[in-house]
Structures are given as C-alpha cells and as structure tokens.
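Encoded as structure tokens, the following chain is the form predicted alone, with no partner shown.
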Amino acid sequence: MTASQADDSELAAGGLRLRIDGAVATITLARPERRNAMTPSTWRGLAAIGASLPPDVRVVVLRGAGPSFCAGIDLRLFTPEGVPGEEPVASAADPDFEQHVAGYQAGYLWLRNPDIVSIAAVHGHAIGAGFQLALACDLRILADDAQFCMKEPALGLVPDLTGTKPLVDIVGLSRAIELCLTARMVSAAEAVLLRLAELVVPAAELDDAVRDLVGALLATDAAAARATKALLAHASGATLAEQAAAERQAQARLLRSRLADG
C-alpha cells in the first residue's frame, strides 16, 4: 500500500516516498542526486506524514535513496537563487519566525509518539537536519560506512529540530559540547561507543537487519510496547518514587482495558 494520490504529490514535493505495508511504515528520502537534502517540503512532508499515520502502524522506518541518508538542508536555500520550486526558509526577521521553526520541528516530534518505534536506518552521511532525524528516531541501525555530524554551528546556526535534547541524553552534555562545536564527523565505529547507534552492520546487511530489528518489535504484544515505551520515556526525568507510581499506573491501566476487552 502507498500514499493516496494527494499525498503522494505533497511527499514528492519535500523529495519523500511513503510505503505501508501492514504495521510497517517505511519513509525514504529520495532526493539522491542531492544527497536527500531537505528543504521546507521535506519537513512539511514529515508531519504530514505524522498527523496521517493509520492506527495500526507500530514501526515507522526512515531511510535514505543514494549513498546518503541524508546530507541535511539544502544549502541552496542560502543562496540568492533558492531551491527551484521551493519556498525559501523563514527569515529572522519575520515576526512569525518561531512559529515557522515550529512547523520545521514538527516533522520530527511524532517520531517520539508512544504509540510507534521509529528506526532510523543510516547509510553514508547524515549530516546537520539529517543527524537530527536520526536523533528523532528510537533506534537507529547503521551501516559501516555511516557517519554523522551536527553541522549547524560551523554554518552560524544552532540545530533547532529537535536534535539537542537526545543528543545531550545520549552522550551527556561535555560530549555534545565537542561534537556540535567542531562540528566534526563520527564514523559508525564510534557512534556505536557512543551510544547513538544500536547496531552497525556492513552495508549490505543495513536491510537485512532492519528486517530483523522489525519482525523482532512487532512480535512484542501493541498494548505492552505502546505503555512501556511511554513509561520509559517518563522515567529520565522522574524520581525513583515517581516512576515506581508510574509503573503502577500504567499496569493498572493495561490490565483494566483488557479486563474491560473480555
């Protein structure tokens, strides 16, 4: 199954493909020939995407077309001549600017819902809004010819999709510090002592191993994955005391709807 036909033109639009088969939501960035380079679309495709996922979706999957997962904005946007076809990215000086970078972020938020695993499968480069993807998604898988980079900085920017909050989360904050600062790469190898890859597989298994990760997830029990994944995202900033309340909490709720189902 894909896309209706309104929202496949919308998805081209922003250089994306959606796939759904059954439980399973794959999207692909598919601008190859511009190392899937995002743009305004992009990221209005991504919430559309979002705000439209059928109920009985449990795993959305994000991959990239080419030798890139995704080589971040399109720096064209920069540029006196733009994007063709493309709006250009809200200016400071527009008094609406933050609501602006509010829509941005929103293709990046409902990858956080609780009601999904998002799985970020990288390949080659995910640079800048690209790493940040990846940073939106639960889990990522990575080839071995991976390499990420919070790019933002060394262009006179901060990353503002959403990036900051897991990143600190994963590698504390000293460790963020270095990597958005120098804005230099990390190999595969690395991300993995870092903690922000879950597995590196050589790159002609990425496919085989996401495959896997999947079947793995959709044999959990939904009601079970949906409560645990909102319980443990409750818990980092929870008190011990706080979370042994949720955890009750969340019990009872599981138990009673499926005393209340027969």
The other form holds:
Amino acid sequence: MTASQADDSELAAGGLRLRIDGAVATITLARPERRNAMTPSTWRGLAAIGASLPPDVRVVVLRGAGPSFCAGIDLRLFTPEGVPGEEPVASAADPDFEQHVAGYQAGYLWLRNPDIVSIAAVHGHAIGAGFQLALACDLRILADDAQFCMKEPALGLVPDLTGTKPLVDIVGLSRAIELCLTARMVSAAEAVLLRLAELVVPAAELDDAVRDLVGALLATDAAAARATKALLAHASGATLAEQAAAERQAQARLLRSRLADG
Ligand code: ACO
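Please supply the corresponding structure for the form predicted in complex with ligand ACO (the preceding block corresponds to the form predicted alone).
In what comes next, the whole complex appears, and the chain from above leads the way.
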C-alpha cells in the first residue's frame, strides 16, 4: 500500500489487516482475543480501505481471525473505563452524534459499490455490528458453525450500521422483526433457509469455497460484471418499465465503451 492509502498502523489500531493480491482484497478482522470486537477505529479503518481501494480490485473478502467472525461492538466502550487507547463511542449528548454514526456507517456502505463484489466469509459468531458487516456484503459464504444474531435491541439499541435494509430486503419485514426483537441466534442451516447465506460449507472448507467463488467471479468480464451489478442493485426500487429502460441504457453504455476502446 502507498502512503495515500489506508495506513497499516491505522488499520492495526482498528484490529484490521488488509492484503491486496491483484484483483482481490482480503480484509481480516484480527482481534481474535476479543472475538474481533469492533471499535470506532475499526469502522474508520474499514472506511479508509474503501476510500483507497486500488481501481483494479474487483472482489473484497471479509473474514475473521480466530474462533469468531465478529462479536460486534467492543462492549467495554459502554463502560466508564472504555477501551484503552481508543476514543469513546459517540455520545447521544453530542450534538454531532448522527454525524459520528454516519462516519461509522461509511465503513460499511462502500461494500455495495458496483465496482466490487464483496463477500463475507463467516465462521463462528457474527453478532450485532458483526452481523451487520456480513449484511453489508453482497454475498455471504458460511461455515457450518456460523451463527448470526442481531443483538442491539436486547442491549437497548437499534441496529444502526446499515444492516436493517439488507436484512428486510433478504428475509422480509416479519422475519426481520422477529429476529431483531428476540435477538436470537440464527444457525448456518437456518441462514440458508432465510437466504442469509449463499452457501454453507464444513468449516474446514470455508477458505476453499471462498477461493472457488472468487475465481468464478473473476472469470467474468470486468466491465460487464460492474454494469450488471449496478443494474441488479437498481432493480428492486424500479418498475418493470424503468428497469427495462435501465437495461437498454446499461447495454448501450457498455457496448459503446467497448467500441470506443476498439
Ligand atoms: N466486546 C468486548 N470483548 C468481547 C466481546 C465484545 N463484544 N465479545 C467477546 N469478548 C471477549 C470476552 O470478554 C473474552 O475476554 P476474556 O478472555 O478477557 O474474558 C474473550 O473475548 C473471549 O470471549 P468468550 O465469551 O470467552 O468467547 P466464546 O467463544 O465463548 O463466545 C461470543 C463468543 C458468543 C461472541 C461471546 O463472547 C459474546 O456473546 N460476546 C458478546 C457479544 C455481544 O453482545 N456483542 C455486542 C452486540 S451489539 C453491537 O454490536 C452494536
């Protein structure tokens, strides 16, 4: 990475590791002794990665080190002692509270960028902010020991890290209400039924399954993949006529740019 890109020491402070191999960026949540619990530095680090991703990266994989994908927010942030070396989480008494949360959300939102396909490779627990991180990704590949939980309401909070829309889009309003308001665990087997997982594999095969998927994604023409992802993302908010028009326009743009390139 260059100086203008996310700084390694800044990422380490947020418990993150970044590796870029050509078209594939792998982000590892790397605080296993805390089950990869997240702090404001984690969210800032994720946003910095998103803002500085080299343009030739096409796939971003998120994974967790150790026994869990992510245990959510570092609960010590809610204690008077806080997390050593870490700024406190935004206080509701701060008039800029919403602006701070928007900054945290920036760590998640870029994962939907049409230029990339983001994959959450989830094993063990993905709780609260960790579940929302998996939901922020385009695709979720689960180990059979994975467990999702939207814990926030049980802690007197709402999920505010961009997870509510993908959750409702995927499982529907009624199931989303049930999952969030009971804060219960969802097993990998149930996650498949609820379409929260594209694939579940034995834990020992998670890395291979992700590698296979990445290979298949990269085998597709890059410009067509980007244009198609943008088109698909547009579909749910469009009428059939609007989407048909969007398809025509996207095709024209794609083919004309290819003509212009000779
Ligand atoms: N914040 C801070 N420390 C954590 C967190 C967390 N969210 N989760 C785990 N840890 C720490 C534990 O305190 C423990 O530390 P210690 O070794 O110093 O005692 C260590 O990580 C290991 O945790 P265990 O509970 O022993 O690990 P186990 O594998 O048995 O359980 C699990 C993992 C299920 C994730 C459990 O730790 C847990 O329930 N954590 C809290 C989850 C939570 O409520 N997160 C907040 C969600 S809301 C939100 O994200 C906004």
